[in-house]
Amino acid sequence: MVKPFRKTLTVLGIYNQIRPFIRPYRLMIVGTLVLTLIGALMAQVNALVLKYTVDEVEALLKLPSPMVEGIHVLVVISAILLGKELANIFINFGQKFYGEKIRINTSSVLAQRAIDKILTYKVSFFTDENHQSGKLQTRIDRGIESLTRLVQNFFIDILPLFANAAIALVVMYMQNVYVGLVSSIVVPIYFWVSAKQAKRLSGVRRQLRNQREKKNSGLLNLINSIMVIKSFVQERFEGKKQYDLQMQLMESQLYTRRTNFIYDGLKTFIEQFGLVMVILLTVYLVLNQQMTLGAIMLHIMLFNNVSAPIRQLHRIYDDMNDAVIYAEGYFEILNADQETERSGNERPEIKGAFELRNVDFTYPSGAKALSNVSMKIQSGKTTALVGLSGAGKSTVINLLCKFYVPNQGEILLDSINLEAYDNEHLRSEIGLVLQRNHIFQGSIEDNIRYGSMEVSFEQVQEAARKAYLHEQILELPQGYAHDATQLSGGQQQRIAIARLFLKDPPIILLDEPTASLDAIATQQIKNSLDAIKKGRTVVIISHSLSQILDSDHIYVMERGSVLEGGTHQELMENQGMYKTIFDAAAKSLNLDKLVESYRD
């Protein structure tokens, strides 16, 4: 199996990454920075207006009436900050609303994609240990959570104090450039000590993303085993087993939680020992009469301007960090490419004459599941495969169904090879049903449709009634509307059985049909299945004797060959393998003791 996805994502990284999904939005894009824009230069007005304030109430302490002269400085100072701060609510409101329908459009976009890339994958992406259930969920939650807090951040946060910081600089440099300078060196210094922080907690993160992963799988795997915990009386070795997950998970959040509280101080010393300098060099200044005193609370606000994406900057680069690890996990599954499916284009009208030549398989686990097996399936005819356990005998129903591919040899349908045909076209007329089949949250109807979206209601009725669920179906408080998940296994798998009568594929592959019934629903099943199955190809794993004897050719197998092949008195004459396996069901029933209480 190709390895997976792996390459270290950086911010750049990121953006090549997400630059696709928010492409559409480029001209909501465009507003937000018009917005951003503006409301940078707003930002500034306080500090400006503080200075005029000052200055001009200063220089009218010295007149005789400063109150009276004073008025007009009053009315202009209330005009412009009522002003600004009116022109702010409609600013903010514009900002803040695009950049989260960018994020909340984005969030949709990025789901959507996951879901949509993952249905074009392989099985075996699915079975293996690194894409558990549990840990493509939290992946693909926890990336899109991130992702789009990174892009929230950028357009709501990010963005706009990066923009007052950058006005406030300018603002400085124009009245000072020696405060200016001071100013702009802090910056560095403080970006240069958060990219150390997030060295240092980069290895850290991705190992509590994995514990995550464990943890999350390993609470779905305890929920799904909870019948099998109790019958053996293990919940103090599965509750231990947990308990170390999350005790591994603490002491990683633990040490981030030190680390990033030690340079978070660092930081905070640096931005203060920035103000400090600034507070000398101005009052410095306006001693030396090179500066009013209106400059000082000039200059301080304007590096409060400057110095708030620093404040911020360490809860930013958290998010930043997060997204970057969370977003390998993501695009890890995103781009999976060598896991997507391979379809040929060819449509033809199937028979379903199958024929394997030579086929060996081997699971990506790295289990040898077939080696040089070759058969014939004849089209309308039944073909059992029998055999013990881990014979290969699901294998080849795996194969058949183009879930898997052959390392090596061919399997042809109707002198075509498989590998030839169109997926979709393929399984549409396959009807499948296996010995643990899915039920869907969702009710009966719902599940029974599933084998054909379009049919009616009474159809669904009558495919349910040749399943022999009807009239069980009819017993329940909701009816078909009942949920299919409270069902018994044997009425699930009626279920499944009845989604085969609404597909009505020309070929059938059963894989222990009617495992989970009582006696009684399997010979009602069996008789349903022969109607069914007139005409049809069909094959059929099973270890009922009365399905096995009905079929038209048997194929026995063993740890992944075929041993012999034959009808069932041919093969009974051999005195191989499928005597031995037919011998053993017969003494399991009790065949003996039935036929004497027949004659009885």
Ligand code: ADP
Contents of the next structure:
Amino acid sequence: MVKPFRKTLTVLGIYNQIRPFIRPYRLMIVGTLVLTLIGALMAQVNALVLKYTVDEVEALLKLPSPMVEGIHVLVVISAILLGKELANIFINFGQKFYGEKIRINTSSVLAQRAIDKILTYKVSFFTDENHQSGKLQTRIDRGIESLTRLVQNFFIDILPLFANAAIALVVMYMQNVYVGLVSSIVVPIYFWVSAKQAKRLSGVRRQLRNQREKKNSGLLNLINSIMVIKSFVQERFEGKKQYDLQMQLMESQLYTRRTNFIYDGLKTFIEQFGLVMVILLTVYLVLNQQMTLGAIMLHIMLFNNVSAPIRQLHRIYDDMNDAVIYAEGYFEILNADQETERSGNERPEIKGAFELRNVDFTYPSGAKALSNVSMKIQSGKTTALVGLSGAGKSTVINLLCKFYVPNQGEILLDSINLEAYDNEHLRSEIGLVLQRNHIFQGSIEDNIRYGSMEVSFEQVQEAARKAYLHEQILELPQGYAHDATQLSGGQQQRIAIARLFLKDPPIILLDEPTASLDAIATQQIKNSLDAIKKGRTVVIISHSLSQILDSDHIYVMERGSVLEGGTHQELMENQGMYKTIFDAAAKSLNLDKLVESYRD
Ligand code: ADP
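Having seen the form predicted alone, please provide the structure of the form predicted together with adenosine-5'-diphosphate (ADP).
And the full complex, kicking off with our chain again.
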């Protein structure tokens, strides 16, 4: 029932990977370890005091007035035990607190490192189907969670318990080698059974967690899709899906419980067996006068210290297994250095004359998007890319932004190869407006300000005014503080235009900026764009006749190639693809009737 997982990272491998992250906390770690050791020594004090007490009381009983003689024993015992507990408060606090501090620090460093690293990756990294946002998030979260748990286990759970056990065993050997030997024999058996338990449960806890997540998100999806479910009358189908998930979850839960009950029973028996052996041996040694009465108590308590950590073993084993599996996914993302974006160093003043020379490009998924594309984009002019969808127009824009690099051929900007440009410099000189532009969670003001962070509120308002958005914002109850994600598609598009006004770049790339808008919004956005276009290099992908007509130069693309290029007039005379597309677009507008209604 357990799915096999790919497992190439070992615990040692994890340690090597995680070492740089915990290195800054070296001092804290050493301190925690020292406190752990002191704590482990302290844990044996009770046993030793008990032995001392029993032996002293036994000796006192033989005296004529044991009460009077015994006062000093009581004082010593109380002083040691209370003193120890007082010291323990500080030691425990220090050990747990610093252990937690290491855990929390490691967790936040791991999380931040993943974010910093991912931001440097190429766009292709994010379009890879293995790196979809949900998957990436889960892999990072799980990796961090399991690594953090490993650190916590080590410093807070395992280490104190095992240090305690090791010292207890040493004390046992020091007191009596035979008793030490008996405990040492029971321990491996106990160990073996725990390992068996862990193996049987290995992965089931993970499976349980997955099933719970699925069950929870299942309900969420169900609520989100309720209209579709009802309209297709699929209530029974969806109900059955949830029922099956619930059954699987139940099966895993019962399996875990059953296995645990069986093994826990067996382990308790072995522990008790060990205890019986220790009692039998110590009683024999006492009766044989090789040991004092107090030693029975001492060894029983020490044995308890030895067996305590092993009770936790199966849980720790499972956590280790989780860490090995999930840490691998996390470190794979973190170490994907081949995915880091390459950047040049050139930061010249940019005018915006692009030239594509025999460019071939295939997406990493294997989709060939451009073959032998050559085109010139004049600076200060508007160039339109026209063609049916899938022709490769957006791909050209992706390449101009250096989101991807051509496989063959080259792209020049102001006669310098695009690869030589510093990416930040290049992108800060390009304004990109897409069909749908991303609106961040937050206020309208912050969203507009994304175009240029350091502008004043007045400048934000000015940009909104130029994008025909200001009046509409004022009508909202919270004005510029309104949640931008609640705006309509047209208003969100205007935010993108307002950002463009703030960014004020010499190059503007527009990918169907008005495709999903109503007529009024299209008209207003066209006006805004006409205002900003002047004197800049503009590349526009559009199906809108008016926007195409406004262009200085037009390239027609089909299946990844440039078919023809020229002005509107030239292309119409060419009688080629452009004319076909243009005629079809004009016909779809029902131009005859339109002209007629405007003639009246
Ligand atoms: P257009 O903008 O002309 O509609 P695109 O440039 O978007 O065309 O697409 C050109 C080709 O590249 C299409 O076959 C498309 O499926 C493919 N393509 C576009 N984007 C990606 C991507 N991110 N990953 C893989 N293939 C893509």
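If you superpose the two forms and keep the largest set of C-alpha atoms that fall within 1.5 Å, you have the rigid core. Computed from a predicted model, the values in this text were never measured in an experiment. Numbering follows the first chain given and starts at 1.
Core-aligned CA deviation for K267 between these two forms: 2 Å or greater.
Positional change of S561 between these two forms stays under 2 Å at the C-alpha, relative to the superposed core. Superposition of the core reveals a Cα shift of less than 2 Å for Y421 between these two forms.
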